[in-house]
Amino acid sequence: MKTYQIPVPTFDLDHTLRCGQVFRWRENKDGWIGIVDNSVIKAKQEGDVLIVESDLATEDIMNYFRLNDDLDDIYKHISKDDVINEAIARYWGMRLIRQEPWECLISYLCSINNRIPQIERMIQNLSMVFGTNLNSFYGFPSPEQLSKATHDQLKKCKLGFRGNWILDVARKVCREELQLEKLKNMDYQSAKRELLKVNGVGDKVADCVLLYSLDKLEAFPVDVHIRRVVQREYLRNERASDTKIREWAERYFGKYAGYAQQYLFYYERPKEM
């Protein structure tokens, strides 16, 4: 492994690795170990310098904690009020992470009525069966390895009704049916409607995929949290549709919707912990 110190004037590791929009990163007393493009990666902050050990190039771990976007400049978009301020404020630093679409896919499709600590179980068992061993870590499935599962595999994984959906997009996305890499050209709505042809995959899904993967930074994925911290602080206690959430997020905070919603989220799941 090679050692990297990246200088990360606006930057929050922990905050960042917390927030709920990664699920194989894992906290000890010397900081934090993840596995990135199949590579075991070891980071800890000290001040605002990133240390970083990996087999990956200062690039790869840029774009990977997407330390090129301008934070300043979508915190001057996003702060609306009183509320996303309280947010930003308490979470300062805090970035979107740029996933592999392919991980990213199948880590939200095992998220639908799940928690945190069950994804994350869901996305090792599928790494241990299905994935390559790096000295007692895992890299994840390609959708080759997946694809060849028996149904007696999907079954030690422990995903419940999941496990046929994985198993169809692993075919779809062998077979070309599916090629995420080609939804990072298309337009937003374009993107998520190829998605939302992929048995499993709602709306909620498909905006994770697209903010956490696909460079969709408009996007607003509504879940249970987004919708009473929004219905709640923005509309009155309205009752509104996940939709119509959607299109009042789009108006509020524009082109940078899904950095106010990774806020939002953060700032509302505590409450209920």
Given for the second form:
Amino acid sequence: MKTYQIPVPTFDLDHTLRCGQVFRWRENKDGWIGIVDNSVIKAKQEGDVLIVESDLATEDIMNYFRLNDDLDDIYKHISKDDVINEAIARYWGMRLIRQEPWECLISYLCSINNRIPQIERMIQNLSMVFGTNLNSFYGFPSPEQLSKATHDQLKKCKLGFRGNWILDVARKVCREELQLEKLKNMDYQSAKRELLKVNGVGDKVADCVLLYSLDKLEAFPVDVHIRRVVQREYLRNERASDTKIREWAERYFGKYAGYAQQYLFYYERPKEM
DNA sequence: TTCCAGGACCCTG
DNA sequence: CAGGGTCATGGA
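Form predicted together with the DNA, following the form predicted on its own:
Full complex below, order starting with the chain above.
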């Protein structure tokens, strides 16, 4: 494990890890601890410096926390009104995280009709049952590790009706019928079409995977909280379909609509869920 | 007990 | 296309 310091001009680690985009980071008195690419990472922030303990290269950490995104420029694009400005002021420095596509896809399959503590538990269960043991931590299971799951192992993870979808997509990735890395090079609509072929992946989960792991910053996942805040603050309480809301958001906020979504989500979401 | 959760699917109208 | 029931699991 190396320790290094990264200067971070516009960044807030706590908001970034608490805003509900990732599910495996844990906080203790010494800061945060997480697992990326089968590798344990410790991170804490002191002022404008991010202090990291990790086997990964500085470049990988920069990449993971999207520290090369020009956040001030992004704010200029999405600062359209008092509501979003209040959210930005409250959570200034919060960045999207560039997650691993496979883990992101499974995580958001787990999110379907579920609460965040339960999602975190399912992902932890999956990692302990199928993942690589990293002495007292567990890596997120690969498609190969998951595809060998027995019925009993899957049952232990308490996935409910999501279990079959997860096993199904693991096998699909093993057969290379779904190649997540290739979706990074596709445009938003084409990549989304591919994701929607997966059982259990609808508009919302697809947009989450596109936004959080495939660099499609225009993706605007619409869930119950986003629907509520958008209808209340922007649509004069008029009902609108998720498709309408998504199209409105991409028009209104532009190419960084996904960043606006994360600020509105954290702004709207009740703290305990 | 009943209701509901960062939805998706399937079936009706 | 829009609306509603159903799907495991667990906490309030």
